[in-house]
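Only one chain comes next, encoded as structure tokens, the form predicted alone.
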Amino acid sequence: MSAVIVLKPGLLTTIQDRGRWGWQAQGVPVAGPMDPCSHRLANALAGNDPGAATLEVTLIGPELEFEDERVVAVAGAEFEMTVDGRGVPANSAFVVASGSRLRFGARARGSRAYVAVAGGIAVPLVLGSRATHLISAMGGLEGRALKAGDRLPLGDPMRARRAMSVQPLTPIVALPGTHAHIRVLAGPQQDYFTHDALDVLQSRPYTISHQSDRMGFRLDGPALAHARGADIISDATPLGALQVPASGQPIVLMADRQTAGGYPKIATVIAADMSVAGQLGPGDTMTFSVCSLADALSALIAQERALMAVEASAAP
């Protein structure tokens, strides 16, 4: 089986697919991409199915060598990228010849990019998914971030659909700089907070702490006051939930979140804005605004239509 060789791993590069959905009731976390939209876009550009495994690149990119010729696409954060010293664009498909090297250089905007290779990354499935969950060391390659010398098996490129045009596409989700506006829905435990807590949440920016990771973004900003204590009977933790411990400083639960938690959740990031949040990193800031369920659904429908249009263009 052909493979990609990791010459340099980058800061934190992991194998991710859409996630290990359906096992949360048994205590198995979902994992998957921090920016689901860019992951899906990269797969579409490379001609893969939406669920194919990609490489999630974080802040500092890798250097990769290909054992055979492959169509590759990279979406998400803006990096300088070269193949054997020749510049290649993001948000488009390009060919990497046998023995050639794809190298990531300086990062301009965003925190995470997704490398899709025609045929997908073909590590073994674990509970139906190839996604890496770092805390439990599950999935991916030995449940860990990539390191130099790793050999990543690739799927059959003949199973991929026709790749997209080499002309770069406009990103479906605009990359944030060092600040993003994030929309949320109130709840599910809004009643555990003082009557003005949602106004406080929306009053000023929050800074992502350096103690943040794929499990959650710890935020520093206006403290949110509890009205009924900071503990609840543990319940499910959806993607994007804003848990608030006794400190009053919220934590945005991200891809590697736990399956249940005992802190009340004042609000939840809408699905259409999770990809924006996933492009932020330590030291970046975000402001929150509460939106209606109708607005959240409209934003998600528009995002899905845009992705489906790209996927339809890549169909045979």
Contents of the next structure:
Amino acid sequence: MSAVIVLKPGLLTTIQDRGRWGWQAQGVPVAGPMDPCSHRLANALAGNDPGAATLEVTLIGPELEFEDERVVAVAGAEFEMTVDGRGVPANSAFVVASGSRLRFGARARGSRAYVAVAGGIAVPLVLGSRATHLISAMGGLEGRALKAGDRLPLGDPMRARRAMSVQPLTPIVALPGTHAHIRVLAGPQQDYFTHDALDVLQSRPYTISHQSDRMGFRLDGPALAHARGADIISDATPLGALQVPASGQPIVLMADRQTAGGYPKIATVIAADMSVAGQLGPGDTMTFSVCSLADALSALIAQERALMAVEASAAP
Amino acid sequence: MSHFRIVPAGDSALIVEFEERIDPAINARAIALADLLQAAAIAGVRDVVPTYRSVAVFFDPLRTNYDTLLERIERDAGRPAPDAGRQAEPLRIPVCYGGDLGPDLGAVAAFGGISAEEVIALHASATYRVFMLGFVPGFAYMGIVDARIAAPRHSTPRVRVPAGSVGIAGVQTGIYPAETPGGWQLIGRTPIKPFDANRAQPFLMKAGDAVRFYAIDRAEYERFA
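Next block: the form predicted in complex with its partner chain, after the form predicted alone:
First the chain shown before, then all remaining chains and molecules of the complex.
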């Protein structure tokens, strides 16, 4: 089976697909891409099924060698990229020849890019998914981040659809600089906080601390006051929930979150804004505003339409 | 008949909350609701997750009929509670208590003002309920532990707890399925794996199961392991 060889791993490069759904009742975290939109866009551009596994690149990109000719597409954070020394565009498909090297250079914007290779990264499925969950060492390649010398098996590109030959697309999710505005819906446990806590949440920016990772963004900013203690009986942990421990500083639950937690959650990031949030990194800031369910859904529908349009134009 | 409320968690999840207590009867209601919703295989639903006293329903909002989902949850959550005491034959799990495999056995004994032998006898004489799984794949939160051995967790968690360690944290007991950090009082270790992705049945336990521990000696532990 043909493969991609990892020459340099970058800071944190993991194999991700749409996530390991269906096993949270057994304590299995979902994992999956931090920016689901860019992951899906990269797959569409490379002619892959949306369920194919890509490489999630974080802040410092890898250097990869391809054993055979493949269509490749990279979406998400903007990096300088070269194939055998020649620049290649983001948000567009390109062909790499057998033995070619894709090298990531300086990063301009965003934190995470997705490398889709036609045929997908074909590591074995674990509980139905190839997504890497780092803490439980599950999925991906031995459940860990990639390292130099790794050989990543590729799926059969003949079964995949043909790649698009288009000009680079405008990204579907506008990449944030060092700040993003994130919309949330109140709850599930806003009644565990003082009446003004939701106003406090929306009052000033929060900074993503350096203790943040794929599990969650620990925020520094205006403290949110609990009305009846910071402990609840352990409860499920939705993606994007802002859980608030005794310190009053919220933690945004991200892709690798555990399946349950014992802190009340004041609000939850809307699905359409999770991709933007996933492009932020330590030191970046976010502001929050509460929106309506109708606004949340129309934003999600707009995103879905844009993605489906790309997928449709990539279809045979 | 206990109360429940349905609260949204963002646009892609609903949480059904029952009374806020750790109680086998309430937990049985949550698990029964989760089983009904799981079996209903509702279009767009990605995951149904029972916890101590709630059920989370994760769904794709673009592929789910929200009103139908809500109606279904309201109907099923309102059904009478099943009998929490009517449990299947308990799963029996061997544990080698104390020594280097259970470094906190002495501390738990000191907590209760009893001997190490009494701690073992108390821990192994109760039938526990699996209230929920969480923390890491296959980690079962079990209870309710006898008050005399319900020692609180360590204020500073250990960086590494070996896989198979059996711990106590207040009225809860559990088995670490993999080596992870952890703050529970470690009283022994089991050679049985609660989770093995390569096994035909990857998970040994599910929420609602009954579990009993029994003591084995070091030689038996080594034979099992």
